[in-house]
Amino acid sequence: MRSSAQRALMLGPALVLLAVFMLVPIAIAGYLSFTDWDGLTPNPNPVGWANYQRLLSDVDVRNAAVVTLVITVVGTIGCNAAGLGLALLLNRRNRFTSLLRAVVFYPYVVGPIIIGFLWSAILGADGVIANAVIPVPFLSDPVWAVGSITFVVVWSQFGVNVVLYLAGLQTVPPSLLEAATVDGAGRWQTFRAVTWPVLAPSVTVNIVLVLVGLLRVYEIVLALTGGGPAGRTSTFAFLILSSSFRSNQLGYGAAQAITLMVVIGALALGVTALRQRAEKAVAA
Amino acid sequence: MIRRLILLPVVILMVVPAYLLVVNSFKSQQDITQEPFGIPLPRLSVDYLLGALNSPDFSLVKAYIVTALFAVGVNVLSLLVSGPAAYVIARGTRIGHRALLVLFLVGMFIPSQVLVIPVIYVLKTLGLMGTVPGFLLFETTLTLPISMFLYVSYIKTLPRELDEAARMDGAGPFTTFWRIIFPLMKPAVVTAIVLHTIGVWTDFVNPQIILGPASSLYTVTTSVYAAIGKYSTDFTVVYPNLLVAVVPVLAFFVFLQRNIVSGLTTGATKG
């Protein structure tokens, strides 16, 4: 067989996994948008815009882009700070930071659904806190919820927000380390002038996968308050499932979807950019 | 000093969880409300793991094989499909080729929600809807940006004097890919396949939709949700459930930490 041809075969598979399973489904989320779709009828009435419109107005979307953007805010922020700040504090070779290592990172190994019933457990109204501590409405007060469903989020990924940093942490030059010290800069001042500069890259990694993460919050809401009380605490990625299945608008539910997509997209690359900036800037 | 006064309740509040499943796992409803965190010697006992081990509605035990069983087939399945797909496009010269490379990688921005829905019909188009079959090749999907990602980079990093003697004797692509450069792969294939394995092993929305619960075949994360439910306050299964569904993912763990933490350092910060 000649090697051209043998290249396109190698190719093939991947390449047809890819148009059916991700390539046509969007497609077909971006048909089913402009319809009105219930999943039951045999054909779906084209729309227009009208579900695009409804996203505008309807109550429950406004309140879970708020939830959603509370948790991806916050959340970034704390996955972050708490990822740099331990790395900073774990970055020497001993068994005790190895052990610390594990000790952060193994949420992530549990996965979201198991971590959320645990935390469940714990801060559910006849939960552990609740029993053993002081009764607060973790899960059942709106506000308090979905700063719960926030907490338990970084909890559980800023693991490997440590892990990337470490990685991040071994790229700084140890020479440049000692020049500094032996200029007589203090710690916070060898931090700003050594290590955050050769971070940058690690910093812009960081951010946009716990960002593109963070916007797809739904195992753990699932299991800690199931979108309750009311709906109050409903992320995006929990609205399009439930509108999809639960109330039959897969129209009304393609159209979330796609408006997810182009927001998680528009801001992996809004960041990327405005970071690519914000390296150069610390290069020069 | 100051380290160790920081590094202390950040520990106690990641260990702390740990604990309370462990302990909470052998005490009766009674012991878990009113003393969470104790621990009542004479009153401890194993009923409850067994409970959970033996629940007459479904296995855990059966949706540890299935789901170990379903890592290994994405795993095999991801290999065959996009480390000669890798091969081609690292060794590409054209603009398609990358232009291919940044279509893949563009999957890893796409939401699982997203797609899951209009995944359904495009299987039941197929008559692969509640299918194993359905189920590995769409779950395979999703693993290819990352494999690609890898493999591209790795592959890019060996010299392209060994594909050229593998020509002069005669080799095609094909062989040269599965003979010469495969072997050399093993950092990123074990990366590939750590990465891969926890995502098969934690994802919930896909097989709680693809396989439903009309398939009666469970993952680990779909059984324990059958479990539980979102409304069980009973503790007794509650916890034992969860121990059970964890001690052998936190041993494989324990084994391939090194791997793991390297797995996932590679993937995010190279290219």
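Remember, it's a predicted structure, so these values are computed and weren't measured experimentally. Under this definition, the rigid core comprises the largest set of C-alpha atoms superposing within 1.5 Å between the forms. Residue numbers count along the first chain shown, from 1. What changes on going to the form predicted on its own:
- The Cα shift for Gly265 between these two forms, taken after rigid core superposition, is smaller than 2 angstroms.
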The other form holds:
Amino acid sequence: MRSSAQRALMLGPALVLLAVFMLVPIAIAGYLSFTDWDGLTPNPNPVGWANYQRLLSDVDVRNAAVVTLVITVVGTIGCNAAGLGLALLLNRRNRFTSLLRAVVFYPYVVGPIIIGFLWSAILGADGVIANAVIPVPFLSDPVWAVGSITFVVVWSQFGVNVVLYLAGLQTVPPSLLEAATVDGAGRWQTFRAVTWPVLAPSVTVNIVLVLVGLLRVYEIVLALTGGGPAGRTSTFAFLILSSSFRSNQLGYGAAQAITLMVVIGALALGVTALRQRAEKAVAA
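For the form predicted on its own instead of the form predicted together with its partner chain, what are the coordinates?
FYI, this one's just the chain on its own, none of its partners or other molecules.
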């Protein structure tokens, strides 16, 4: 058996990397969140909990939280519904489905900045749709703009969900599907009784990945609306960068970042726990 010293020696490099690339930056951000540092002065002044108290009364933070919540909830449902639905349609092997899988996944590898500018050219005031199809203020009206951002986020992200759900569908035992067919079960009955329980872990992974990703949406907002009109489409991540670098309030931006990190961690753990409970209920 390995001694404790050997185990510590083997874990040492991983612990050092974890400390250097995660714990130290978090600790620095935590320290700056209690200061008024503007990014220019060498010695930031401590301000206690003032930055966190300001968060509670900041209208911009409240608007950004609402926009982020809408994009996260609608986007998580949209990505998973579209991903699972298309995965079920593409869960067969031929040249056509292989081509469609590549096409669906392609937006994810293009990059959010490029996708944002692409859709800005389509949905903008001088874009293709506004000029040639229907004159709708997709990016100039706050409600339409949030809806447009959500649609573009789902369009660019759900290819990953298709791949993950396809991988999950490959784990469904063919013998169970054959047994369901022999018993006279229809497609919906087979999906509900056989496929869905096996897919439960894939559903958990997809929900958590999309949830965490959408809480950090920044690039598409930057390229599509720049947070406008009048800051009404700023997400929380966009506001952090705006407060930190445009307004030179790195201390306040650090407080926003720490708050977002805590929210993401709590939601990820909460959703994972709920999904694990649901998986056990489905398997029972």
